[in-house]
Amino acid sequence: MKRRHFIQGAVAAGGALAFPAIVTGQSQYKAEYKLSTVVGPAFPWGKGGEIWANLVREKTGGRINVKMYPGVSLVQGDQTREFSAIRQGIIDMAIGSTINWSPQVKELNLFSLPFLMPDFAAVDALTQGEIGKRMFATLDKQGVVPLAWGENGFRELTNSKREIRTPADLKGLKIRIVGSPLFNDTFTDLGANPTQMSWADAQPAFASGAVDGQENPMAIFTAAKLHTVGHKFCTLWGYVCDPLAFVVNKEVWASWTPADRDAVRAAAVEAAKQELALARAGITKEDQSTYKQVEGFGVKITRLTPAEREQFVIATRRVYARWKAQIGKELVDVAEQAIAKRKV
């Protein structure tokens, strides 16, 4: 009883002590831990948010209670702030794109480099080898702990003006884009007029007219209805995938017991293959039925033949050396050559 005296006293008056700074036991555990993701349940991203959360209640015997904020509410929205607000202990748990944190982690704009990552086997190579373990590493230095990929997919490019077969078809378009840097120069090499916006602000821009297209997975096209806003167009060119990592802020991490650590991480895993799932379900090779659904919904799909998607990265080469050499040359080598040996 005295030593349990000594250590609380011990941090009361600062941590003088080696000891932390939220002492471990069910009694200091939060009685709410807030979640972060930027869609809800209705999108497999949000989806997994709700699953993951539901497995920490259901494996912590409710000990760890999660609660989901979608739209990133707790940053009022500002997609580029959520990694920053993890950090600082503002959210405690977070489903985070890779591109929104990308502004913070300069290592993660390797995943939006235009036209590295073919197709899902490129994306597995990379999350699920070296340079995820790399990734998590970076993440982990950076003050949050990394637990799982998950993915939001494919991000292809949807309009209400026009076909889009080549890059001259992208003149002058105005294409909502996320806060990031290397998104800005993509579109801006490729002759659009990128606009940046959070999506809660883009969707009553579509529906305006203010803004003419955007670059997302199919999932987010048919869950947030983009044919309801003018959005007849859609073309596949499949120019960047967006992985997902499940996270913990460093601090609550260390507040748990290692069982419920260990529960925290196996419901992470657990769950992050299910949002994979729900993400690539429709859109693979042997499942077409997310496209045949857009379809039905009287919106023309494009797909390019090799030679056409070509002139698109043709187009981009430039911003994706420039960017190469920001994000680290080895690093992007390395990345390279594991999609090169992936099993297609």
Ligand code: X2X
Given for the second form:
Amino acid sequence: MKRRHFIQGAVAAGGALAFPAIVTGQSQYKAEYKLSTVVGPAFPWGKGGEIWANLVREKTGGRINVKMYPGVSLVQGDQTREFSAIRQGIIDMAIGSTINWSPQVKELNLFSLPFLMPDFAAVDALTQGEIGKRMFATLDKQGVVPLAWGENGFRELTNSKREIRTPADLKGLKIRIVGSPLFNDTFTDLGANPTQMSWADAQPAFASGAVDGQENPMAIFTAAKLHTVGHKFCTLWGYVCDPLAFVVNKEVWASWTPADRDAVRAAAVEAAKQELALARAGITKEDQSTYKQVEGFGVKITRLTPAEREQFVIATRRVYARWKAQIGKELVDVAEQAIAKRKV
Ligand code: X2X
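Since the one above is the form predicted on its own, can you give the form predicted in complex with this ligand too?
After this comes the whole thing, all chains and molecules, with the earlier chain placed first.
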């Protein structure tokens, strides 16, 4: 009775114009929310997207219907355009690598500083500490709502030509890198011949032999089956680890009820936790099964001695110093201190 009066009143006060004011948030929801990732569910990263999408659907009783678009297909495979597309609303939600968003968010280059993070404890000391909070504040200021940290992983060096034990071994090798100036500087200083291309373009380039090598986490190597494109050599140098940020477009976020926002956040935290566990499986001190699997494919895995690793550290020191200044000395100092204080 009361409700009928209210609706009648609204119609009388201005018909269709007044009506949306009494429509609940729910009916303004989109039929589909587009979730962008670079790789699909065969990879921990894409699996994380699938888990997030399912959890959101579950926790919101189907009100928020998420569809995943792997291959960064919403930006035609150009992963360096993903961040701008989220801000513009072409993408509603994303799980993005810090590398891919670093052209727009310069602070994210911190994670790409060569040999900053020696182990998983160091990565956690950053993402789960002061640095993680500050990066989220920066992302928020740049127009997206950050919810949780997952992980792509420590990026190891693979190639089809020869074993890499020293920077000299890299000389002249054509290495595919992501579209990031910092990576270009790192591989140039290492004496390699870096060539920037998207992940979509990289795979045919490996298959045709147009490039000799690449760097990516082991989970990417195995899921993309890079041993089948002749990558017979793999050096475990752990020079860089890229975290993944789970984010939502700001306007989309604001269009949801507070309860649904809480549900999406909780789903992101849970999905990120599961994704991180998948990303680290098989490459820890306790569980080396991924390396064994890759060796089973006929790939030679090279483990550097501390002295050998140090040669790569020395060769990339100039790049580190130059980029530390560009990222912001104070921010990098905070990161270095957090790593020095970590519990291993
Ligand atoms: O393109 C890559 O190398 C990948 C899949 O690791 C990223 O998107 C950063």
